Partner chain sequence: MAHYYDIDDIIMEGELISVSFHVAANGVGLDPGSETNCVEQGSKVELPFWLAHELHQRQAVSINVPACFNQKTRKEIQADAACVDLRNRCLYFYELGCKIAPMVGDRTIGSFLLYTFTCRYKEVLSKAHSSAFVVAPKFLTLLTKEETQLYEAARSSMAAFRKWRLGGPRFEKASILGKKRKPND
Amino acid sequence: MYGKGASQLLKELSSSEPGQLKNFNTDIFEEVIKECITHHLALQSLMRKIQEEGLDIQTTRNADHFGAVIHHLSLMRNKRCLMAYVYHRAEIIQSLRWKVGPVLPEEIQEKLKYSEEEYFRNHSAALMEYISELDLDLTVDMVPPKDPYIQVRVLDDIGFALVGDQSLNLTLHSMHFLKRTDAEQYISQGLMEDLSGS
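Output the coordinates of this single chain in the form predicted alone.
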């Protein structure tokens, strides 16, 4: 049945948790592309047939015309569904850069297609370039925090790291009182947790 695969892709989007990604559905995506190719070839064939019969494409209303209309509309519907699927995933990928930082966790990377990973890298690079031009980190909280310092616990053995203007040994389960902006990147990567509750 025409359009079944495309509607499955959209159902997958609507059944997902908001802001969450499922694995890229390559099988159904490629199935819909093959269906688009089939519609395109059938449309071209019917258009050629109408022209070979010497009929005017604009005014002819025979079985070939209506068949061409069905293939054209099916092709357009499938293309819109594919674009919606890709666009929705691209929006989530962009938002991930703001939420988790420039390095995606492995469990998210496994869900991305190679072109989506490349998109994330390019988006991240463009954002970093813009931030460096402004000399202002835009990825920090949009709402100003009540206190610029937070208490954090280290969740993974990070080792020595330059935090602010000092070098700290960030060992597993150690607790520190840091500037929110210094700890934010570690928190977003799951390497630290905020104990201040803000």
Second form
Amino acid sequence: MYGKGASQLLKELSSSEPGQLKNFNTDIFEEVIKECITHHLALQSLMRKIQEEGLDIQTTRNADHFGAVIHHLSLMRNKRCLMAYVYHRAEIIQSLRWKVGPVLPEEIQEKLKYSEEEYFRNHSAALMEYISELDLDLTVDMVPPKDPYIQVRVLDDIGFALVGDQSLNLTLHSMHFLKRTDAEQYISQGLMEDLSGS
Amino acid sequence: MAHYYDIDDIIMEGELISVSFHVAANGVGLDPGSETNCVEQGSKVELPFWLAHELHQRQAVSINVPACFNQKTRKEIQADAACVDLRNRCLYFYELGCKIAPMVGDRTIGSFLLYTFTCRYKEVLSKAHSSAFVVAPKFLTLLTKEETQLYEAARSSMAAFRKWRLGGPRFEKASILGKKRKPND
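We have the form predicted alone; now please give the form predicted together with the partner chain.
What follows is the entire complex, opening with the chain shown before.
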């Protein structure tokens, strides 16, 4: 049946949880592109046949015409499916920059295609440029904090890190009293836990 | 008109419906019963909605009412709307119904859809707000896509309300990272 592979791609997209990425399905993606090439060849040969019979391609409504129409519609459908697949992945990738930060953890990185990684890097670079131009970090929390400092617990062995203007030893399960803006990136990466509870 | 990239709209348009061809078409492998590579005039074929819709506009096919809108389903809905397994019949029951009604010229489909939705809506909302999480999966298997989204919306609004009332940490780990356990856990 025409357009089946393309539907499969999108079903996979809709069955995954919102905001979660799966591996780029290169197999089906390329299969659909091959299907498109077959449709294109069939479309061309039908059009040639109409022209060879000496009929006007604009007004003919014979069996060849409808065959060509079906191939044309299948091409449009496949195009829409492929575009939607890439578009939705690109949206998720964009949101990663805001949620996770400029560096992706490895388990996400391996799900991306090369071109998607490049997209992420370019988006990140564009955002950084805009942030430095504005001189305002746009990725921090939108709600003003009640207290500029929060209590956090370290969930992973980070080791020595430069937090704010001092170097801290962030060992596993140690607790710290940090500036909220400094802690934010660690919390969103899952390396720290917010203990202040408000 | 739905968004060009709308996933649900695209999947909905992949639903198969049966049509009868008024014209012949060459060079297409749509008819599984035909030996040659073409569709003959008058043959009945199952086509996905996106193809059937466009061919209908060109007056090349006529569309038969899909099984999920037939008399048998209507009787079941009248008996007890909330217990009918619509997910199994057609995952995009309402969306497909809305699109197909003007094409088959059946005026009763519209009111039938409205009746079905109003009967089931009440049930969906009350279950979403009251039932414990363990009961939900069995009931969820009966819902169409649209109803599932409503159910999720109701649940998440309740969760947000609870969070607002009881409080909780404002910062959380990005949800995309939460799925995998660390190997040393």
